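Taking the form predicted alone, here's one chain by itself in structure tokens.
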Amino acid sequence: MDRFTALRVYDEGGIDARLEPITLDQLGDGNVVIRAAYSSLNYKDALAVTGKGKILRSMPLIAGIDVAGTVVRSDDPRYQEGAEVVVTGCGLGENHDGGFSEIVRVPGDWVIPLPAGLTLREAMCLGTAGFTAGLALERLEHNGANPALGPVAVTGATGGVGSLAVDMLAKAGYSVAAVSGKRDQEAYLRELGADEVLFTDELDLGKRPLEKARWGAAVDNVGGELLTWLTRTIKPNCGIASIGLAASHELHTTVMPFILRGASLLGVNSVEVPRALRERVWQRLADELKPRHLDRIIQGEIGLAEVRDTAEALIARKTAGRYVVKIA
């Protein structure tokens, strides 16, 4: 453990993500040291290592908002040497050195024991994307969502969160309408369980505050005009889980869906989640929400040296599904 490799991001007049050997005393504070086995490449990670988004709060910093591995040192009595664990969110890879490193050190409160039913690799096939999709479904269900209310629209359906949401919702018995701009991915989305695939260039988004009510729930990954459209077309007393802003951070709507249809707009924040809820969602991901098509959703397994190029492809919308980063 004297020296190990990490993907560290610098701002030296421009963003530069580079592999370099570092030592434990260069890592952020924490009382649990983990030997990483896998991480994953999320959209947020891609923004961080390419400099296309302001994700890192300070630099230099090791990127990677996910990690799964084995405890090698712990001052927290909850975690013994050899325990398999998962860390997602909590500021990892944003304001604290992250998971793109052979060794990771974090506070014990961030650590979740690997649930029975998942391997370390499967946990990172899910990662923050899977956790976010599971958290969205948890929030929608708490709001009253159930399959009898009608189809669920999933925007940005070919992305990591979108793909996993389509799979989880279909497995849970919902009829899923996948919304995507990628015509060449229709077969992929139907394989995951989508009953209908809607292409964004064919959608009539409407202009009225309320359009024909279609959706018993929705999971939105893109924001902007599509989220506005969902507020116009959600059924009475149903909810929209707002997850991402791949298209836009803006939302132009009226209060009418909320006061005339009783619609709910449910924000999903996968970073700051109460520990009890985090543990419950991870357990569900290992049990009834475990996607049936993880191997199909995973587009490839890459090493740390391939993260930067793959991140560029992800930002350019040349990818679908998820990439696992093999560390060990």
Ligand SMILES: NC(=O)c1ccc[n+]([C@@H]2O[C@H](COP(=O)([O-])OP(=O)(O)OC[C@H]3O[C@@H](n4cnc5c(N)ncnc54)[C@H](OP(=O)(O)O)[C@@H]3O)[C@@H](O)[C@H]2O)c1
Given for the second form:
Amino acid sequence: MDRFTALRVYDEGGIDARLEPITLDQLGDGNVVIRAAYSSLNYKDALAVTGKGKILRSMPLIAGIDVAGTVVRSDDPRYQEGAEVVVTGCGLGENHDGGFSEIVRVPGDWVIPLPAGLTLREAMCLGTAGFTAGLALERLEHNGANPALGPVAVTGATGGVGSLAVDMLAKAGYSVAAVSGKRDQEAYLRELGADEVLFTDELDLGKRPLEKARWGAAVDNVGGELLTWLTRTIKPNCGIASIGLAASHELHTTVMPFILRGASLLGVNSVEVPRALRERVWQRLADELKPRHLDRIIQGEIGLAEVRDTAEALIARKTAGRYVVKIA
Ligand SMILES: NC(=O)c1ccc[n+]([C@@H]2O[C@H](COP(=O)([O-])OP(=O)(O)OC[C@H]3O[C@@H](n4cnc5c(N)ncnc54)[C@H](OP(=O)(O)O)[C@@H]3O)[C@@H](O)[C@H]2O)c1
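Having seen the form predicted alone, please provide the structure of the form predicted together with the named molecule.
Everything in the complex follows now, all chains and molecules, and the chain you saw is the first one.
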């Protein structure tokens, strides 16, 4: 463990992400040291390593908001050496050295024991994307969602969160309408369980505050006009989980869906999650929510050296599904 390799991001006028050998004393503080087996590439990671978005609060910093691996040292009695664990969010790869590193050090409160039913690799096939899709489903169910209320629209459907949400919702018995900008991915989305695929360039987004109500729930990964459209078309007393901003951070709507249809806009934040809820969602991901098509959703296993190029492709919308990062 003397020297290990990490993908560190520097701000030197421009953003530069480079692989370099570092030592434990160069890592952020924490009382649990993990030998990483896998990480994954999320939209946020892609923004961080390409410099296309301001994700890293200070630099140099190791990127990577997810990691799964084995505890090699712990001053926290909850985790013994050799235990398999997962860390997602909590500031990892944002304000604390992240998961694109052979060795990761974090505070014990961030660590979740790998739930029975998942391997370390499967945990990172899910990663923050899967955790967020699971959290969105929790929020929607808490708001009363159930398959009898009607189809669920999922925007940004071919992305990491989108693909996993389609798979999980279909498995849970929902009829899923996948909304995507990628015409060549209809077969992929149907394989994951979508009953209907809507292409964004064919959608009539409407103009009125309320259009014909269609959705028993919605999962939005893109923000902007598509989220506005969801607020116009959500059914009475149903909920929209707002997850992402891949298209825009803006939302222009009216209060009509809320006061005339009793609709709810449910915020989803995968970074700061009470520990009991975090553990519950991971348990569910290992059990009844475990996607049926993880192998199909994972488009490739990459090494740390390929993270940057894959991140460029992800931002350019040239990818579908997810990439798992093999570290050990
Ligand atoms: N709230 C949270 O805690 C949380 C957690 C995880 C992710 N997120 C956010 O959720 C979003 C999805 O994350 P991800 O990791 O799944 O990313 P991703 O794999 O890159 O997927 C994003 C998808 O959004 C669609 N998209 C991309 N650019 C777009 C644009 N300009 N206009 C319309 N659609 C666009 C694409 O799907 P199609 O081509 O199929 O339309 C793309 O595959 C990101 O904004 C991310 O920051 C939030």
